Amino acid sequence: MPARPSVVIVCPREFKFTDHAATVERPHLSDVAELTTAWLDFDAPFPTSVLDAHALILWHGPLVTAPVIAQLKNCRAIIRNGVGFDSVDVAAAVKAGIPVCNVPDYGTEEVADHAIALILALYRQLFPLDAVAKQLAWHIDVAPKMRRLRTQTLGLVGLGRIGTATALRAKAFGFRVVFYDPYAPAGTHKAVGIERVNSLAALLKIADTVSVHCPLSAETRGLIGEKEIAQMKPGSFLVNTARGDVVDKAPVFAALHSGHLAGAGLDVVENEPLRTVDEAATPNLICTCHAAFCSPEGMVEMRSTSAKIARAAVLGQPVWNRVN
């Protein structure tokens, strides 16, 4: 009998993936493929078991570069466990005829909830008030930063699944919601009941809080830098639950020190994690460890979707969520 196709879950060694038996993936794959997990150092060469696989399911890293893709002679799909797929050389995969897929919708609710939580924490100054109360004091020095939400404009950079979910939540709190997304179809603002602006500069000018919800790409890397931070309203807030490299961190930290920004809520940062004691001591900064996507329910949904795509690939069926 011919050997069954193989599916390999590729995991960085430092990632604490404890489900060695792949209990979420196995029910979707055990009848059609051999399923194994490979733990690799970030820059380690890919072993033969990975290079010979018929489908790869990737956690965060290692990088699947063009030289790696050139060695994938059996691979029918590369599936990224998550939304971002910048760890894969998509262009090289196109040339090799290998579909690259992601799971763009698994954490929609969690990330939108997290963005709103950061926004509310900034507006209601939860962490400074908590610190004062725990010093057995009762001085509300941050009162000028605490604003009525119904007077505030929330500007969303990107209106994909997560941006839309955030917009709907923000509307419920009474925000005026505007967005900038050159790729959103015409009329999207009418369907969601929010306002559209035609440039990032226009959004930065009117938003009291800017919340980032666009993917990381060559176009969006450094999208918000020194010039853009300077264009934001004095005393405004910045929130990023997308990708760290969309926002240059140095001008954000500088603006927090100068007071141009009243606060920032960053689930992700450029070149994460925070690198120095000085970065960590930046005033009016909330950081949350790239954890916006986290929930047991979201993890099961993500892993199940990746396994279903891998199953379709090894069976020669059409795959979905293709990014190439």
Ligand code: NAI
The other form holds:
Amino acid sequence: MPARPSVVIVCPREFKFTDHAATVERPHLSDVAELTTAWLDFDAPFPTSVLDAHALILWHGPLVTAPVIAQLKNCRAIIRNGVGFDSVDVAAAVKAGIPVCNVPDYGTEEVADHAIALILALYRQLFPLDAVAKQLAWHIDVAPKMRRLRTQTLGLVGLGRIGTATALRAKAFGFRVVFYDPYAPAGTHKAVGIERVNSLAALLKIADTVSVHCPLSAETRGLIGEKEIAQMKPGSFLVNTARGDVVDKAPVFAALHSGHLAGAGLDVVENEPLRTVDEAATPNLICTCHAAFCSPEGMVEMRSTSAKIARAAVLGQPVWNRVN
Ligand code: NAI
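Please give the other form, namely the form predicted together with this ligand, since only the form predicted alone has been shown so far.
Every chain and every other molecule in the complex is listed next, the one we just looked at coming first.
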């Protein structure tokens, strides 16, 4: 009887993945494949069990380089358990004819909720008021910042999955929602029922709050820098739940000190984490440790999606979420 195909979950040793039984993945795979987990040091060679696998499910590493890919004799899919796939040499995988897949949408709702949470925390001044109360004081110096949402314009940079989910939530709160996304198809504003502007400068000029939802790319690295911060309305808010390097942190922190920005909600920060006590003491800064994607439900969705793609791969069926 021919050996059953094998699927290996590859996990960096330092990563705290303690589900040794792979309880999420197993129900999707146990009838069609042998499922094992390989805990590897980042720079250790890949063992034969991994190199011989029919599908790989990768946590954050180790790197699947061109030399590793050249040794994958049976592999029908490399699946990144997550969004980013920079740990895989995608070009080498193309050359080897191996599909590379990811799970781009497991945190869409969570990140949109998180962006809205940051926006509401800024508008309702939750953290300054909490700090006052816990000093056993009881005053509302921050009242001028607590604007009625229905009078406010929310400007979204990027209207993909998360930007759209954020737009829909913001509409329910009464915001005027405007977006800038040079790649969104014509008519997107009609489909979502929001307004579109054709330049970042136009967005920055009219938004009371700017929320960033574009990917990090060569084009978007430093997209919001000193010049763009200066173009934002005095007293406006900035929120970033996308990638830290899309927004230059020095001008943001300077604008928070000067009061040009009334507040910032950053789930992600350039060169994260925060590096100094001074950075951490920046006034009116909320910072949330790149946790916007988090939810137990999202993790289960991510892992079961990866397992379902692996199942399709070992059965010779079409895989989905291909990035190559
Ligand atoms: P997506 O690919 O669905 O949407 C991104 C949108 O940005 C696209 O519509 C694209 O056209 C647009 N875009 C590209 N270049 C642009 C530019 N120069 N200016 C304006 N818009 C531009 O991605 P999705 O799922 O909405 O995720 C967005 C980003 O959120 C991801 O790339 C990722 O970096 C970040 N993210 C953050 C997480 C967190 O935990 N903080 C978790 C998941 C994603």
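Numbering follows the first chain given and starts at 1. Definition used throughout: the rigid core is the maximal C-alpha set that superposes within 1.5 Å between two forms. On a predicted model such as this, the values are computed, not experimentally measured, just so you know.
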Note to self: Quick check on the domain motion between the two forms: what's the rotation angle of the smaller rigid part, to the nearest degree?
What the structure shows: 14
Notebook entry, point to check: How many angstrom apart are the two C-alpha positions of Ala307 between the two forms, if you fit on the rigid core?
Noted result: 3.2
Next item on the list: For Lys73, give the CA shift between the two forms in Å, the superposition being done on the rigid core.
Entry: 7.2
